[in-house]
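Take a look at this one chain, the form predicted alone, written out in structure tokens.
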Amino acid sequence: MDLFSERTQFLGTESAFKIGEDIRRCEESGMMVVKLNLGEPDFSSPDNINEVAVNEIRKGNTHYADPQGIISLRERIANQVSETRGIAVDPERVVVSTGAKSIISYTFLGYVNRGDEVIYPSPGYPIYESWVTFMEAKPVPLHLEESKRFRFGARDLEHLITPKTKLIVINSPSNPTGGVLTEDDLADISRVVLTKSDGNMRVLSDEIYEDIVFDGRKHKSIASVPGMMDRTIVMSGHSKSYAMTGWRLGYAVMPTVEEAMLFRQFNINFISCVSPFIQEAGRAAFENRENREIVASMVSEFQKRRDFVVDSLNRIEGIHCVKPEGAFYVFPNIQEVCKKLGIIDAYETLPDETRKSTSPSSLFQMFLLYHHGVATMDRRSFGSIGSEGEHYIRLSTAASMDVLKEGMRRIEKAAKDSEGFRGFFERGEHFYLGAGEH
């Protein structure tokens, strides 16, 4: 009898945690690694938002709370909302949880079946697909253009759409990508949305990075058009906006308060409850008006990085980036530089197993680490099914400026390091993530 039950054999990772025993690797050699894998802010969450949690300890507040939430954040998440969407939200719809990953998990639980198809943007966040092949539903990637931006629109979506479609999910801003749909984008897709379902199917609608919106835009939501809140799972969080990653604090604006009723069932059974300090520190982020200015602030410093990284990668040659419109990431087109270097000609020498798990923007990225201290995160990180010849990697901004500087410099090396490269395959240890590990 196996140990592990089958199903854990379709689970799949984030490999912007999973690289860390690499850089580990790396960093025991005695090499300074410049990381540009994880996207997390570097700056810290406001001090008045962290002394309301202190106080909230203080004073005892640390025990069991309502599963779905605190009725006090569940106001305030309702009203932010509501502000922000210009739609009508009940708190009863709303539900809270450990990070807005658990609201990935919790719709594929709540809504998929074995068999169901299940449309996600590629390249995307890895999560989707993760849970896509982990309920053994169909993946149906919804391949995003660097023509187009990174965005889609209704003609892109349509012809994917079927009668066993169950579920869209819609990032935007995106991750990996930036890629940030417009109002007419929205209005577009949700014109097939409406046709095509029958009240049956779900979009997830993913915005974690609402407030990271650069040149003077503002965050759209698809629950904002007519129609759609009944059909959408509005996903949120404080991770990406207040730095607050290491507290875990996410939310569901759900359809129905049937289906809010579910997550909070779901959070019964997996973690009990959030941290009501934690909760309370939450409610506090949105109402101190102070935080307004610190979100702000950060926000800009992310525009000027991204302008210095965008015209950066652009003079290097090989190397085309678009501008990302908003999250805290790059994502630049590689193939050329790949094929500088002999990448892809290395790639097509491999044996067939090996070729399975990696690729020429994986082999770029091993490079960079191990040979010039850069950690980056390849395409296949980002959605692998369908995959193969589209040739990006994803750099993090979330970064000082030293940092990115030092970053762009090393990249700019490499890519014109051809010997170094083919001392890198001669070697063969390190073709993929977790390559040479015992």
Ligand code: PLP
Second form
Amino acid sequence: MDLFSERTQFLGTESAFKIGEDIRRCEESGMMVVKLNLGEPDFSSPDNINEVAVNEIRKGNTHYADPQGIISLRERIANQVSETRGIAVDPERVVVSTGAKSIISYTFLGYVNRGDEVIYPSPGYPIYESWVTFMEAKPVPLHLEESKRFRFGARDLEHLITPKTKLIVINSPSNPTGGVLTEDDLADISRVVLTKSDGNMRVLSDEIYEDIVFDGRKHKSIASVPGMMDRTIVMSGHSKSYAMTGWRLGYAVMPTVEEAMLFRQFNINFISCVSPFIQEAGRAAFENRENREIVASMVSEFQKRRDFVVDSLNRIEGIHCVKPEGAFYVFPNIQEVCKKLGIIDAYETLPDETRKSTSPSSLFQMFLLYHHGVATMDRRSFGSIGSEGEHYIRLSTAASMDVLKEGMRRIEKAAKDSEGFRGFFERGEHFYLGAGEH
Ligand code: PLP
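Could I have the structure of this protein in the form predicted in complex with this ligand, to go alongside the form predicted alone above?
Then the entire complex follows, led off by the chain already shown.
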């Protein structure tokens, strides 16, 4: 009998958590690594929010709470989602959980059977693909294209929907591309969803970056399109908006109370509840008006950094980068650099087994890290199924301007360093993350 269940072999991961080991190895060898790999704001959670949690702990608010989420927070979330999306939201349809990530798990566990088809964005947040394969569902990646600024519409989606489609995941603003779907895109997509699927198919709308949009844009949700709230799980949370990633606070607005009850039951089975003092702090995040300014100034800083990084990258020969409209990532195309440095040819010479674990963009990522001391994420980290031939990396702008400047300087140097790449490749040590581990 095997130790682990058969299903565990299909579980993916999030390389953003894996790269730490490689960075540590570089640092131990004396390198100063510029970290442009981070998937969380480089700001701290606001003091006024921290204070609430500390006071609640002191007051003894440290016991189990309502598994669905305390009613005062659910009411606040209902108001917030209702105001920002222009839809009616009953707190009974709100479920609070540990980070937005739990909502992804519950959605897959609650709706998807083995063999069902799941459409999800690629490149996209890697946990979507991980759950598709883990549930032994059929992955149907919706490939986002640079030429469309990583947006998509009805025509891109329509041919992917079949009678077996159970779930469509959308994510705007997007990790890793920074693409933002417009109101027209969402209306277009909704038309297809409403005409091509029955009432038992769901859309998971991952809106975790809802507050981080640039150039005066306003976040738009598919749930605002008439008829869509009945079919959409709106998912968001405090992690990115309030720089509260370590607090683990997220939520879903469900199409029906019945579905909210299922997610409540998942909470009971997995976590019992979210810590009550964290929920109180989460409520304060919405209620204290000071936080609106704090969020706005963080977003304006991210926008400044985006402008700097995109301009710098576009000045490097062989790299071109679309200007993201939201989130705190940029997703440059590195195909020409890969060609110029001989990475694509080098990749072709690798044995089949090694080739399966890497890609030209992964080799560039590892060269940047081990040879030039810049940590980034490769294309494969954002859904590997069908990603062959796509040459991109993700850089995070969750780093100070000084760090970003140093990062750009190093990437520019690396983009000309064919000699360096040859040496790196000949050493044959780090062709993918964790390659040196046993
Ligand atoms: N969805 C996307 C697109 C993300 O980028 C992330 C975090 O990086 C999450 C969900 C998870 O958010 P949380 O930390 O609240 O679980």
